[in-house]
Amino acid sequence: MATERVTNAAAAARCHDPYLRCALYGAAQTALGVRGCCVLSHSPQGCFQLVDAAFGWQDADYTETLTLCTKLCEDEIVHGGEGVLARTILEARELDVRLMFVVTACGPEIVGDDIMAVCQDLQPEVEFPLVPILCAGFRGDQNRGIEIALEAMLEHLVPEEGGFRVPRSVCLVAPHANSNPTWMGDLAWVREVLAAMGATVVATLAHDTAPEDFEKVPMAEGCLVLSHDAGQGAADLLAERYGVEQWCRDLPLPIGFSNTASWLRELGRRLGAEAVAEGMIARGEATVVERCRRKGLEQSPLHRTPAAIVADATVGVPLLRFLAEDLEVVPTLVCLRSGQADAQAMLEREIASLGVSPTVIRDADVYAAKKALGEARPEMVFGSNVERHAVEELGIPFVFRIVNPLSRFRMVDRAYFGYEGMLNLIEVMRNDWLDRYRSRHRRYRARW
């Protein structure tokens, strides 16, 4: 039986968590995630390098992509900032704008500057949508800011109208709530299963999505969410008010053996696909077993050792019957820092079913991470850059960083769902392995 305890940092805001950034950063990232849109900040100049920040994690373009701050300074934050948020509206008429969004940071809100006014008095003297997307940081985490950026999407430019059914289609939901830091690795995988299926995607919310996509949204006869930390409420959304059904809600994402194979199945029986999926499930669990047999993989480190995950719900629930079940490591801790109602229920149904009994911690942040790594004392985490510094001083032998923070640049998308998934992330453990030798006389200063 699994030992589960909520840290206070579930009720608090963690705005401030290294692991977690603002509802402003999520929204953000969001509304980049649309090709050639224009994405203006309501905020002082601080504030908006959420938005920059958000930028790379989109990878969006920028030649194609604008960002705007409205700079609010002492006077706006005092006696409100709708003035300045007007103009910076209108002087973006001389600019080469398809669609903007207008997020908002803390202060203007608390303030009182109504932008869904502004907006809507602008629409008829501009000829690009406004989308008003109420976001301040005090409004939850980044994964909250995605989900309130979604319900604008769905709101302001999705018609109201189903239309008639694309046969075969799917809409996908969420990919960038992901801490795999090459999420879209993940994403194209998904794309090549779904059109190996005979599947059309008609939109993606939100990742180099189209102005025009969002109108084929009611068409789909399905959607996926691709992640268990944010996109539940645009799934709910789209199957009340155009009757899309969910596809693989109850299913962990498709990382390691069985949750792929599972995930495979699900999507072929929906499809109408079955001896598809049966293909690809064949031929990936025969490369991942050839290529370990190959490249002489030595999985005897790994058998028994007790290990803990540090990871969002997208990553980390999935992780675990990876680790216990394929890669014989024996689960002692998981932490979440994040993750839906229906992710928690899920790694509850995980933990029964494999028959390990780990101390499971929800909604951890850095100081509650450490605390329970402290207590557990695995000899390896598999987290990111921040556990690599946190354990030093509770000499834990090795960290495998496999989820964002991360201080690796990557040029290649690399998935995690799938069977080269699978081989990706044994080649990081592996790397990481033999790196904690490299580095046995290095040390590092932590900031925290």
The other form holds:
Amino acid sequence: MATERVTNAAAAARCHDPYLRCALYGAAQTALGVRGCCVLSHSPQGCFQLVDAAFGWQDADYTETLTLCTKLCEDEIVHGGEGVLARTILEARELDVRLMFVVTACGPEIVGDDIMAVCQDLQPEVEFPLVPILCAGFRGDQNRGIEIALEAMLEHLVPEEGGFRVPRSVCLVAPHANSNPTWMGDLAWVREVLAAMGATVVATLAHDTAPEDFEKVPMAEGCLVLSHDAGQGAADLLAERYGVEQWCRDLPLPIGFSNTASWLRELGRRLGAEAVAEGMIARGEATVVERCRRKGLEQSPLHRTPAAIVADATVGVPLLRFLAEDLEVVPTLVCLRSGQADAQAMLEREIASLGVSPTVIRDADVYAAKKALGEARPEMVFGSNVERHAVEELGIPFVFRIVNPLSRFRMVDRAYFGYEGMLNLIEVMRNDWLDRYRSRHRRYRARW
Amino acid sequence: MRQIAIYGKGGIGKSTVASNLSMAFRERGLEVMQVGCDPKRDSTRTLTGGRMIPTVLETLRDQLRLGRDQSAISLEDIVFAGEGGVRCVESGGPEPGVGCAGRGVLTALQILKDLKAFDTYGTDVVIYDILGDVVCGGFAQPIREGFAREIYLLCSGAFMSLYAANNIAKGVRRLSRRGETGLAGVIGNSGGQEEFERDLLSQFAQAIGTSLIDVIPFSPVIRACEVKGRTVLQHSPNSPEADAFRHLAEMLLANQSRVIPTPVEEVEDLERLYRSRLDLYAAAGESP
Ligand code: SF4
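Could you switch over to the form predicted in complex with the partner chain, since the one displayed so far is the form predicted alone?
Whole complex next, starting from this chain.
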């Protein structure tokens, strides 16, 4: 049984650095997804660096997005930092702020600063809405921070009454909770698909989200969570509070032939666009097969090779079927950086339906992943730069770097979702395979 | 230099005992510094004629607001001469309900250390008067950082004072393993049932691996001096109460014992100990 091989490597609330940063980062990532917002970090300067990193992850526009920091020092830890927070909020009146998120770090929350009360008291004095987000790092990892921030957004920015429902409309949730380095490509693909099926995206929580989009959230007919790592809490809240149904909930995200086909079919069914979905599937599959044929890749060079996946659940769970079914590798280890219950259940269903029996580690930190790799000794690893270094002494010859962190600069947002995404993945693997094959320092040790 | 810390339940009389001890040490010709480690900043009040002196953290804050740091603080800003030449320092701390007082106490102590306060004044005895219970790691800092070497637990005959003292002993056990710091004894501050309290506190001290050093008798004179903002040794130097503090000071100076305490682990055991002493006095026809 797959479940007997599942290990929970850590308590869910832990921060799994360097795979995952703390909740402050996740919350900042989410807040910075709102166009033209101001994120005020009530934190020491060190924690504020995470807000800068989140700025980069969201590709936020520096001409219209502001980040501020209260730069707490010992004085504020000893005497409390509510005063400096209040002053900073009031001073922001002189800036062009449309919406302000106040995110908090560990220090002020530990010493008991009442951020909620400060925001509530100052709201009448400022013209922009204030959204306090209690996301101190001790509350959990970045995925937890995303959940906290999404909940705060729904609480403060989405009206309680939904008004009318827009037919065939969707709210997209947590596209940024994805270690796929080109997650914006995935989001763009999903938007294209929805447009082709005649659906309207009323809001995206959160990437380049206009502040006025929050008003439209309750009008959505359905929601799509674009991550298996975070966002489920927000989807549950949308369903409970506004009756917005979650679509494709039990399906792995569209990576690989089968997952993409199932996901498109389900979406087509929901939107009454079955024919559109079938057309996309037929065209997409033909494109991938044809492209692989022309490049001489009809036969997978990875055939029946023992492999490990070390990734976030968003990429890791759907990747399992792509590898096992389409590329015919033998998955011996699945190491996930998060442990959301829904994703876990989905992974177990996938394992059972594929008839494979990998060891599963969830909530893995680098140590747990390295230890598991040392025990499983696969011939290749689908992971990140971290694994590339971690396996050096284990003698595992191939590491395909497909998820963050990567030491590759990208200008173009290509996807992993969908058919072009599949080609993108194959391309990444192929390049890493060739890199190793050509290495003068590391001898070619795989069996092919 | 002797570094003495007085810990105990809030309101039990730590400041009164500390201030009178300071005066008693001073009478013996020792250089004494009393450091109040309590945001209430009232430890040294009876040494300064009822005046509240500026605190270290307040002074630091003023400097920070001017864009300076702690290097702008001098000893004259934070060490004040009290009655009889006892040097008085108050750490200060935040308003109730905000900030972290523990961190504040540590900051203040660090500033004293950085300014070499004890060496500068040729201090023979430092008395730390430390807020109530060890409520968080911050209040354990005087022990952890090696400021306080001899820990005394101040108790009365009330059960909750024993409970608090036992908790403090747990903190001391954790922190004293690493250094020269240790539990030096229990001091009684009588609530009026001296015989019962003496017996109870001896038993309690024994249970936690130390001994009862002395008991300060209950006296309206001590209370009256407190209200007047004076120490007993200044206000009524010839009273038996003043002698009691002198005796306590003598005992403390003579006491070289430092132990890693063996606190009572379960509250039920502590209750049992208390009840057994209570029953004994009830049987003897005395009602404590
Ligand atoms: S864990 Fe806390 S202290 Fe560390 S970066 Fe995150 S918010 Fe700051």
